[in-house]
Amino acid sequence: MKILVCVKQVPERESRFRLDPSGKGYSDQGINFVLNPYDEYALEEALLIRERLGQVEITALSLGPARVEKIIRRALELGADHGAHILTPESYYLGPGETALQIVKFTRERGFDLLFFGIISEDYMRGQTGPMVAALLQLPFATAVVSETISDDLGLITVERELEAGAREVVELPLPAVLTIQSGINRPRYPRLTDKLRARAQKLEVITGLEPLPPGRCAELLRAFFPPPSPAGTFITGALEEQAEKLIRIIREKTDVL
Amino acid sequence: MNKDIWIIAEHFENRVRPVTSDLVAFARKMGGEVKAVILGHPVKPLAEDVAQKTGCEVTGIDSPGAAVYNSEVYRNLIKKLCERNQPRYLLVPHTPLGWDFAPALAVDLGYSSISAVTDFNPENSTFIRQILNGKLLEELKSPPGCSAVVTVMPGSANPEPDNTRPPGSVKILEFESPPVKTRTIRYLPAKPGTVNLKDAEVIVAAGRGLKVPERIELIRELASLFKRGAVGASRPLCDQGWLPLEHQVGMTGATVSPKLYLACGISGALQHTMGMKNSSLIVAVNTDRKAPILQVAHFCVNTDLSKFIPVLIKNIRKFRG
């Protein structure tokens, strides 16, 4: 069995941002930058497969600039069999549809049975170039799984996903298939020692040339700008002791809790 | 193509969801004419109930294979109606059923995609959108001439009252059921919960703020020195496993409005803050002096939660005598 594992490289979430000077975005300076955390359980959960059924080969891909090779690393530590990178520009926006097509022709004869993606990515938090793989490969697809069992034939894949308030939903499919992993579905390891050496030793693959987009189908992006500030939120200040009286006040003032 | 605005009502349990409302909300919001479209089998009642509530023109998709929701069979259904007639926009609610379908849809329809949009701005015909768990926001368009599936995020506009309008017209069309790959099984309720979010008076929230799951004692602590109180947390905290997803607020989790909602370390991503934004009374704890939950709080005090919390409960001991 196969399964490609897509991995997006994104900032850590305590970072600062400035806008780039295109105005687009931000500006990837002074950025550290990590694997996307919503990944790391779509990794891990394509490891504990094979721990599972054995005779499983992973593969990792990921879409970026240069830098991005460092994730890819990562997922090789973390026990990722092969690693790809399509190369891109640096500063250079890439929408969900231009992504989905990038993935898309790098499936073309590799057989893949299972692709997986985390179910978003935490920088732009879109959710859609899973779906969008499967659409363009008319592969059936599920989201926000959040448990799977494979059938013993390796035909079927069987997955619950995630409804709202707790609420869950059981799907059936067909391989090969496409799933977007939820958090939560599993304790994503560590790497060991030995996967770190061999993951720094290891050649990648890189894919350079990116696939051209049919015109006019995709969203336009403007601009990103900082949210206005807050408006009525008001700070209570002091030392501890005084900013705790204070709240006590505040809460006993506005609610009948105290 | 035309100006029409296409919305795709939610429903659940053979019930209209009210984030149905939201979304014709939003889409009268962007004007043009604004049509609502409703799956299931049979799905005439509800069909008419979308009518009634909302005053919009209802076309009801009836189709065996609709009965629950299958991400191919809205896919198949829907498309079918836009090569009809083709809308300029069809909204979707960013829910667990919506982002399924709508970006695949997309792709088949050759429409644009955006995703979980909080707000239109009319003059340029553009959309808003979070980007860095609410650190930016950022502005995106479907260019001229070219469709959009478009997913909003629930609570993104006020809806009027239920059956404000005089009720709309009800047209149902059925459909065969469509070939489809993936078979929906059974659907699994969430378990009772030993958690009750919904009827509490005070919710002590915890973030990935707290750094460490020993805090989470001061946030129990917290939360029981009130009567009515609970515990709350973020979706980063309980995948962590510090607390069990039953104590999740927000997308995912449960709605709330307690008279006080005690945030402590939580960073304040529309995720969450959809859930709890309407609590009477908002408290943020928190370091971060530009943190997105300072967006929805009204009162935050910029310290550390390991502090201040302490100091926090000895003094409503103390109060209490």
Given for the second form:
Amino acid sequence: MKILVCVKQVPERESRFRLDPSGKGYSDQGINFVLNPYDEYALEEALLIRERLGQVEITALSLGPARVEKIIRRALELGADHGAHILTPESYYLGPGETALQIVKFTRERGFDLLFFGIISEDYMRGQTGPMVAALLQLPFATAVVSETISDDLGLITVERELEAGAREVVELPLPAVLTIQSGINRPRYPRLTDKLRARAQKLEVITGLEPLPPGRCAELLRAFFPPPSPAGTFITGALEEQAEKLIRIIREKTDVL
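Please supply the corresponding structure for the form predicted alone (the preceding block corresponds to the form predicted in complex with its partner chain).
We keep it simple here and write out only the one chain, dropping partners and molecules.
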């Protein structure tokens, strides 16, 4: 069995963001980039399948500029067998449709039985790339997967999906298939020293030619900006009775509730 896990490099949430000169994104300066936390669950699920079945080959794939090599090697440290990097120019924006197109180009004739994605990326949080890949490849897919079981003949996968309001759905898909993995399905592991040493020396497959885009872009990034600051809050001090009176007065002044 061959599993492709698509991973993404995202900025740490504690980073200090600044708009780039184009006004269409953030500057990379001073940003620490990490492996998308949601993709860690997808990779861990692939590793668990390999531990159950034995003969499973896992490829970690990512798109982006040269700095993306760091998170591909992180996936190798965690246990992926191979790493592949679709190299893009610096500060080159790829929407989910265009990203899906590049992934589809990579998967052609490689015979993957399963394609795993994290349910969303922590930066844009769209959750669109996985389903778009499935649509372009005309493969069955399931999103927000919280458990999976592969049949003994490796022909079917039964998954449980998380729906709205706490509901669950169980579906059976023929392989090959595409899954987006929900956080909490497992507990991602820490890398072993031997895997760290292997990942440091392992050669990555680098793909430099991007798939030509069809006429008309799926999405175009027009502008990026910080939201306006929220109004300053009001702190109410004094004894409890005084605080209650002040609060009632503020509510009367600003609303028609009282």
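Basically, rigid core = biggest C-alpha set you can superpose within 1.5 Å across the two forms. Bear in mind the structure is a predicted one, so any value in this text is a computation, not a measurement. Residue numbers count along the first chain shown, from 1.
After superposing the rigid core, the Cα of Leu19 is displaced by less than 2 Å between these two forms.
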